[in-house]
Structures are given as C-alpha cells and as structure tokens.
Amino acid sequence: MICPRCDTDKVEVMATSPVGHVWELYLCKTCTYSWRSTETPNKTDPKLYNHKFKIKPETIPSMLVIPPVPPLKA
Amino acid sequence: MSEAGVKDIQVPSGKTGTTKAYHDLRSFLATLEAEGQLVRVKNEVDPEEIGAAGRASANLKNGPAVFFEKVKGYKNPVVTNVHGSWANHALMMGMDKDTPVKEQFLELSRRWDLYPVAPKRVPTAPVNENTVTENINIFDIISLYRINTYDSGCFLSKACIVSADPEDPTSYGKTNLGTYRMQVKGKDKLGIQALPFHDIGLQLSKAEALNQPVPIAICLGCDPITTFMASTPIRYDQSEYDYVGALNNGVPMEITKSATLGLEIPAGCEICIEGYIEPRLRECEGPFGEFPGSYSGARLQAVVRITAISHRNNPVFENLYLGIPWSEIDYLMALNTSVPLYKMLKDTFPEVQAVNAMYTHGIGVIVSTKVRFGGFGKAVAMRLLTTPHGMAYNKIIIVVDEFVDPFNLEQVMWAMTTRVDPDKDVSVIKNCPGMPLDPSSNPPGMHNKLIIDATTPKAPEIVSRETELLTPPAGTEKWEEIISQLVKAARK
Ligand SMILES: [Zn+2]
C-alpha cells in the first residue's frame, strides 16, 4: 500500500474497527499521515490527494521544529 | 455600562448571585437538552460526518450541541459543539440562555475576582471505573475521526491536559491545565503541539534540558467550565482549578488522582489518558485546520507515549470542530480571552471599560476606554501589546471611547468611520512577537502590529471640532426591557 500524502510504502494498519469489521485505519510510518479505508478518494488515493498537501519525504528533517529542542544541561 | 453597573444575574434557580455549577459533562448535556440546546442523532453515522455536523451547527444562530449515539465501527458516543453558541455559553454559567454577550462578559469578569476558590479533593471518581494499562488501543474507547479534509489524521481538539512542572513536580500552582491539539499517531501514541509561549512549552523545555519525560494526563469530556478554563490564558503560577471554582461562582470543583501517575485531574471527566511527552523527540505532525481558518502546515512537533487509559462506563467523547470563524472554538475562546486581557489592562489603566478579544482568539481586539488626555488610546493599545497573551496573539487593536460597546460591531464601525484620521490615528509597530498559526505572520511567530485609535481627540492633541453626541430619548431602556420580555414570551 502507498501513502496518499508522501507516496512511500511504509504503511501499517493502525486500527481496525472495534465493532464489526467495517473499516481499517492506516498509518504512514514516514510522514505520520493516517486514513480510514471508508474515506473518500481525495483522502485515500495517492493520485487524487491534493498536491498542495503532498509531502516529499526528504523535506521532513528540515521542517520547522516546534518548540525548539533546548541544549542539554550539564 | 460602567463596571459599577454590573448587576447580579438572575439565575434559573431563582436565587440572585448564585449559579448552577456542573461537576461533569453529562449533567451539562442534560441541561442543554432540556433547554433545547442539544440534539441527538440516533442513526449510525460515518465517523467523518461528525466534523461536518460541527461546522453545520456552528453556522446556525444559537446552534445546539450535537450528540451522536452510534458511530460506525465504534463502541461509544461522540458530542460536538457543546460550547458552540452564546446560548450554550450562558447556560454553562448558569445564566438564562438569552443573556446578551456583554452581560455574560461582565458576569464573568465579576466571578473572575472570586479567585482563588480551592478545589475539593475526592478519593474516587467515575473516570477510574475502568483502567487499561496493557495492550492499549485508544480506538477501542474513543470514537476518533478526521475533522477537516486535509488534517493529517484524527485529532483530539478539546482535551484538558494536566502536566506538572518538572523542576517543581509537587507544586499545585505550577501544575498546568491547558488545551493543546493532539494528533493520534498510533494505538498508544499521540503528537502534541506545545508552542513555546504556552505553559506546557515552558515545562517541556525545562524537562528536555534535563532529558526527562513530562508526565501528563489528557482529560476528555470535562465539565464545561473546566474545559473553558483550560483554554483561558492566565499566569504560569496561577491555578486553573482555583479559577474553575471562581467562575462557578464560588462552587469548588472536584479533583481526584489519576489512576496510575497520581496527577490531580478533574474528577468529572469521561476519559483520562495518562502518559509521557518523550524528551528531545520531534516528529512530523499536521497540517491541521486551525482557528485562524487555515491549515497550519506540517511541522516537527513533540510526541506522547500513552501508558494508561481510564474511563467512565460508556464514555462520551467530546471534540470540537474548528475552521473559518465562527465555529465552536471561537465561542470557547471568546470571553475567556477577553476577561484576562481586560483585567491586565485595568490593573494599570482603570479607565478601561471592556475588552472584546473574541476575534480569532485575540488576533483582533477592541478596547473601550475613557480618555484622559491626547494619545491615551494609543498608550492603552501599547500596554495590551506587552501583556503575556497580547504579546503573541494581539495583532490588530482598535481603541474606542468609553461609551462605545466593544461587543457591538456596528458601534465600533461608527467609531472607526467618524473618529479615525488615518494619517495620525493609525500606527504600525514593527517586528513584534506573533502567533505562528496566523498565516500572515512572517516568519511564523513574528509580526508587525496595527493600532487604530478610534477615540475622540482630547487636549493637548489638537481638537479641530467640538462634537455633541446624541443621547437616547427618555423611556428607551424601559422599552427595551418590555420588548425583550415580549420576545421571550412569544418563543415559549
Ligand atoms: Zn506518508
């Protein structure tokens, strides 16, 4: 399975519905995007996911850090 | 109305000056339902429909809370828009649901001064009826859903988060209660947004310098004043719990120890998630549809590891919709942002009459004040920009005369159109702290500020023309009362 947001394949099942087997929730290990199998294709399909919200995995390490990590006290 | 004109408010019990205090969410939902301010959805809904329902209810005048009894694939119910109208806000304070906003502001301001009212510690609470410490799966208990289309996942948007000061963990005053957004990233893992100027950001920074985790208790479905207080900006060493008692008109709130970490939590909450913010770890989080009405962008933010979940039987998950104002969050953060700013200003400028900071959590503020001499309005605005909350949030400040009701935008526009000379009354203060979630801050967290002084000029400022204000004809107030009673009677 491919992550709709960052197009990588490190995806796992985060949860299955506690009642019945009516949906699965997936989690991308690269960008932490998650989606439910019953959601609309603009949230689940890599081709139909809004390009403005796509993430390139290589840009993740340089994202803004909130809050900044302070220096360690000796 | 001057502050001396604050009236004791007639409350549903028929007593004056007392109020109805709710110790849990359920009793408040029962009142909302009895007052026609809660609707039940009995049919099964898809989880993602709940966000849309929250938006829809907020779009209605005096929209109700919406209670979903059955969410597809989940065990437990969800409620949204609990604080999402002025009627619900008034009922939260034990006031008549038709109470005008300015009257709610003045009553809140009166109760504010009852601080501190110490909480009552209770040994047992319904939230500890069930505790899970192994094979934790948050989805088993909480009916989670995506709120806005391009949110990066399911979010807790209305949790009251209890956290201790790492350097002073037993300090009651420094224990913080706050609302911070949380992204669900696993069965036992969450992301948290801890901005540096928030209390939890300060605690995290202290802990990370020592490479220590921050113990936290995430309380969902609290009584309405506790949730309200968790999103109120107060001083770091003040206790939110002592304020809850004050805002409940002197009725102490009930707190209890969380099941495994022993943090003091609201006893009435539906669900308590315990765990730790992991030190020195950041991970991709967001975007999230935020209160300025735009998505926040993806950032590297802190991570929470869940170690236990306690809950009442059949727990109700309370969550809120947020998007382009106004939505539930705007009601939730309207007067509880206005009152502390008012109190801080009033400390140094007793001339200040009222503060309306309800536009986008105080990014826009309207202050009404008496003016003692030329330039006074601008000085009041500058003071606002140096208050702890105002420093980061307030960006556009409009100052109006004492006789202008800052909650009445028609009057504010009158002041802007008849009192402002753009050449001398509009000022830009460059390079100030700003709110990073405001998409116009540049870089995120820095801002230029705008002050518009819409007060009437006073000497030594050159007063070019004297003006004479109109006053209402005799009997106007009496007729307002008669007509509003007629409207009420007609609605029954
Ligand atoms: Zn991804």
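The model shown is predicted, which means the values in this text are computed figures rather than measured ones. Residue numbers count along the first chain shown, from 1. Throughout, rigid core stands for the largest set of C-alpha atoms superposing within 1.5 Å between the two forms. Only residues modelled in both forms are compared. Compared with the form predicted alone:
Once the cores line up, the CA of Ile66 ends up 2 angstroms or more apart between the two forms. Against the superposed rigid core, the only consecutive-residue run (3 or more long) showing CA movement of at least 2 Å between the two forms spans 64-74.
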The other form holds:
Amino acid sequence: MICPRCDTDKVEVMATSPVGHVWELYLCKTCTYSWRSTETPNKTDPKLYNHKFKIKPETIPSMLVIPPVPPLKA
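So the form predicted together with its partner chain is up there; where is the form predicted alone?
For this one, just the chain is written down, with no partner chains and no other molecules.
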C-alpha cells in the first residue's frame, strides 16, 4: 500500500473495526498521515490526493514538529 500524502510504502494497519471488519485504519510510518479504508478516493488514492498537500519524505526532518507556544499573557 502507498501513502497518499508522501508516496512511500511504509504503511501499516493501525486498527480494525471491532465488529464486522467494516473498516481499517492505516498509518504511514514516514509522514504519520492516517486514514480509514472507508474514506473517499481523494483521501486514499495517491493519484487523486490533492497535490498541494503532498509531502516529500526528504523534507520531513527539517519540518517543525511542534509549533512554538507563545508566552502567557500577564
């Protein structure tokens, strides 16, 4: 399986529906994008995923992980 956001093959099943095997939850180990098997194709298919939101795996290490928290107001 290919991640729709970063196009890598490091995708794992994170969870499955507890009743009836209705859905699966996937997680990309490269970019941490997650999605259910019941999502629309524009969220699950790498070819249909919005190009504006694609991530290149090589840029991930230089991205900010946590936004800075502003100082408390007095």
